[in-house]
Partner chain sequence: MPADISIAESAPPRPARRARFLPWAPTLTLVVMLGPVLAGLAGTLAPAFGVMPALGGTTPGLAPWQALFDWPGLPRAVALSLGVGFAATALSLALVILICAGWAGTRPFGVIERLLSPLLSVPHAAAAFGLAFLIAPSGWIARALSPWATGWDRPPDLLILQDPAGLSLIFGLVTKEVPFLLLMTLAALTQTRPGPSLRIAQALGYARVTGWLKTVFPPVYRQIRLPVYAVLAFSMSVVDVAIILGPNTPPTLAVQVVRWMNDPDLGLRFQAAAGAVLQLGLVLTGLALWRLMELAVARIGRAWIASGARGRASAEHALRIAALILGATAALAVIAGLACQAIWSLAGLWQFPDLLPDGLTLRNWQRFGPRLSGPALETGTIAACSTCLALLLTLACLEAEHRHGLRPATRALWLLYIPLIVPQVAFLAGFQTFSISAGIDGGRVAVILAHLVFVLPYVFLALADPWRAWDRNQDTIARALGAGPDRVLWAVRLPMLLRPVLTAAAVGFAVSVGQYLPTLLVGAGRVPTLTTEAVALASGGDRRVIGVYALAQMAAAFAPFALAVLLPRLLWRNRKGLLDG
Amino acid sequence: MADGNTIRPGLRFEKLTISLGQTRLISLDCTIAPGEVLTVMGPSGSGKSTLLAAITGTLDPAFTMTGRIRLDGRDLSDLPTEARQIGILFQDEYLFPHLSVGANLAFGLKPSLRGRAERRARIEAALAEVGLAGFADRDPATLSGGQRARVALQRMLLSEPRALLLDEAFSKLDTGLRAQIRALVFETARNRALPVLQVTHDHSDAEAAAGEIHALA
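Just the chain, alone, in the form predicted in complex with the partner chain, possible?
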């Protein structure tokens, strides 16, 4: 990395605090380096999702936030969600129900890749990568849970994010599938050198991530 000396890559929280009224929910000062995972654990209502909303820029105005969030050195504060280059996976896949599997992926694929044939080829390749070759014309509602999770992952990756957020992303999957999808997501993030922040209340997720753990009260 040529300019790694001047700018610290990764997802960085500089004296970040988030409060609701007088109650401080989050207090964080750390960096998630590319390819590393930070797991934030805590009971429901402890502000896990609030932290993710602050990173995606969808924080409810009722909360007050101080400090900064930087992604690869860039301050995210004034950027709208769509310009932050943050990928997110929820517990539900949120595949767009009105679009085919291929069109869902095309929604994520950057418009800078031009030409119908090239785009189609890129989408087919992304599907093949996760063992779903030929699924482009399928209705997302007809997929199994594991297939949907993989489509959601590939859609997110096609948008070329620079960081990845996981919001209880594996909690709906049953145990066998859960380990399999989890391994796929973490391995992909490592290969692409994405900093990952996951929030969960499940210890097996934290163990699988094999990274730092930050506990919320």
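To complete the pair, please output the form predicted on its own; the form predicted in complex with the partner chain was given just before.
This part shows the chain on its own.
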């Protein structure tokens, strides 16, 4: 949001409300600064997924939204999903089983990046960054859960998002792996100055994020 001529960086919710009929599900007025995490917690049906849909531009018309969502000062309201520069990680990695690891990562690359050698180099660098150097030609079915999570993270980051959403992203990982992948994601977000909105029902995820917590009824 602009204060005079100053643009406030981060993911900003300006008096955002989302309702279904007469029931208000979401009420937010805050900014997630670059590198910080806001955790939204609540039981199933409380509106967590609805909030993510509003941010990504996929909100069902049955819901009513008022207020604004801004990213680095830009109003997202009228932008299509693909123009919002929002990255999202789900509890499932959604890797394409018929494609290699490298081909999966290629889906994250921007179309403006041309040249087979340059695209391959970007993919190899992304894999090396998370300890998976040389994995480009591997079948996703041969990867462990932790390796799949790292590939999904890097595929998302290759699209160069300006904010990150976590949709119960760690819920299917066992305890030890959960802590490891969670630390990797939060550290990466801090290093890249990405504002992060995490929705979860798990208190350990909220504590690990070390940020503000917003509870839904």
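For clarity, a rigid core is taken as the largest C-alpha set superposing within 1.5 Å between two forms. Numbering follows the first chain given and starts at 1. Fair warning: this is a prediction, and the values are worked out from it, not measured in the lab.
The two forms, fitted on the rigid core, differ between the two forms by 2 Å or more at the CA of Leu99.
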